[in-house]
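Only one chain is shown below, in structure tokens, and it's the form predicted alone.
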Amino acid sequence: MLKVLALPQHYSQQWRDYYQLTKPKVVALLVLTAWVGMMLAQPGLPQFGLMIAATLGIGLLSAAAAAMNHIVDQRIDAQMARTYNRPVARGRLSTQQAVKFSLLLAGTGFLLLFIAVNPLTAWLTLASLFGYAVVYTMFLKRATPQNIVIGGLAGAMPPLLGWTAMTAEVHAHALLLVMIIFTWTPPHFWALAIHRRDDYAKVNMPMLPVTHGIEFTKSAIFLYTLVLFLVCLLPYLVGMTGAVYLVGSTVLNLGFIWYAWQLKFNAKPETAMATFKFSIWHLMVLFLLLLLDHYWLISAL
């Protein structure tokens, strides 16, 4: 009787492990930026069925990339305080289970996008998975302190994927959204890398704070936030957005610059992690502002 009662708990834990394998919070932010790309791709509301299929397909392939990251990084994950409790690193899920799960997610997501959305979006999303799970995780991450700069392109793709899902074409405005995330990624990640510098040093991972020092990394973060401020002006300067976005993005970017300034010149033990957390809210609110501005402009016409 006790064994029968214990069985559901075992399955419940296993499903939680599979869920954790997908890095749901990271995927949620990626899907949000893809969803905003879908909305911005046309003046009215997107076709509901197409939007659902695209969201699911992009989400499944993003989750597959996250699972592959768990598989490739399981050895170093087991040695780092931030990641030692991940399912594969702790042995709660075997490598074989994780591989099967990631391939199932990737195959399902690709077929859904190819059949129900369009081939361009399917292939671009698969290329993004390859860029993150293979190019970044297997090679760049272990090879150069510029890993997150180069590899960040894969994580910056979702707005373009959302856009192509609705239009089946690559548009310059979608590339501006990619550029925003591409520029946002290094200061976002380096703030976390400063906080976890000793962890990365322990596993000989060439993150910027390990190879060039914390002070150099702080300077790089500050300079990137200045560049990000300028990049975020581009949608307004090309007529893609209006005043709502301009004002909102200016406030957000000044906030990011302030955090970077504090990190560089007035840092406390918690400043790096506070900067990292703010950067997440920065990107999320920035893309919601793009959406608000888009429909505000439409209603004003």
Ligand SMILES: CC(C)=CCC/C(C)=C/CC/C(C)=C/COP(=O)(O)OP(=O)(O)O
Second form
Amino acid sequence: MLKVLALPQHYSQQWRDYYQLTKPKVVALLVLTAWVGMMLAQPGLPQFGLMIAATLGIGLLSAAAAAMNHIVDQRIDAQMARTYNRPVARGRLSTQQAVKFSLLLAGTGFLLLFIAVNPLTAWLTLASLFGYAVVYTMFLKRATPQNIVIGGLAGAMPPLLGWTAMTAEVHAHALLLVMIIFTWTPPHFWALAIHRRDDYAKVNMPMLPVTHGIEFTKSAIFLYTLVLFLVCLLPYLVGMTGAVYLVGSTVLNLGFIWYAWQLKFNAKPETAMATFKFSIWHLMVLFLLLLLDHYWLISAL
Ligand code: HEM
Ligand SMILES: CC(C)=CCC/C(C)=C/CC/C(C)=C/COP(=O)(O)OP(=O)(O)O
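Given the form predicted alone above, what does the protein look like in the form predicted together with the ligand?
Starting with the chain above, the whole complex follows.
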């Protein structure tokens, strides 16, 4: 009787572990930025079927990349307080199970994009997976404090992937959206890395607060938020967006700069994590604003 009752619980735990392997909240935000790329690629609404296929394909390949990161990093994950309970690090899923799962996701996602969307998007998304799971996770992360600056390019790609899914072309406006996420990534990650500095030092990861110290990292975060403010003006300056975006993005960026300033000059123990959490809201609301602005602008024409 007990065994019968225990069986479903075992399966539901295993599903939860596979789900956790995909870094679902990160993938959700990546997919949101890809959607914005899809919607901004044309004046009206995107073709529904194409949008579903592109969403699934980009989502599956991103989830596969996240699962591969769990496999490659299992040893260091097992030693850090933030990550020790991850499914592969803890041994609840074997490396073999995780490898099969990630290959299944990657294969399905690539085929879906190649067949139902277009080959350009399929190859660019696969290149992003390679950039994150191989170039960043296997090499850069362990090699240089600039790891996340360079590696951040993979995570910044989804708006371009969404755009090419609709048009099969690399458009300069899509590259501006990539630039925004590229510039946002260092302050996003370094705020967390300040809070988790000792964890990273323990496993010898050359993250900026470990190699250059916390004060240097805080200055870098502050400078990046200033650059991000300027980069976020570009879509308005080239006529891609209107006043709704300009006002919203200015408020959001002043908020980010304020957090970075507090972190540098008036930090409390919780300021680094508060800055990290704000970075996630900042990017989410910024991309929702791009959508709002796009349809506002169209309806005003
Ligand atoms: C190289 C680039 C990046 C690095 C190194 C990085 C690093 C991190 C780390 C270490 C966490 C904490 C995860 C955890 O506690 O489990 C995190 C959380 C998060 N990141 Fe990033 N990130 C990067 C790029 C991105 C991008 C491009 C996005 C989305 C567009 C993103 C969205 C998120 C979200 C939504 C969370 C919160 C996840 C949660 O609460 O479970 N990140 N990031
Ligand atoms: C196809 C495509 C768009 C791929 C991009 C994939 C992707 C999941 C990007 C997000 C970047 C991210 C969460 C980095 C953290 O890795 P970390 O190893 O530094 O953090 P961790 O210690 O939490 O694992």
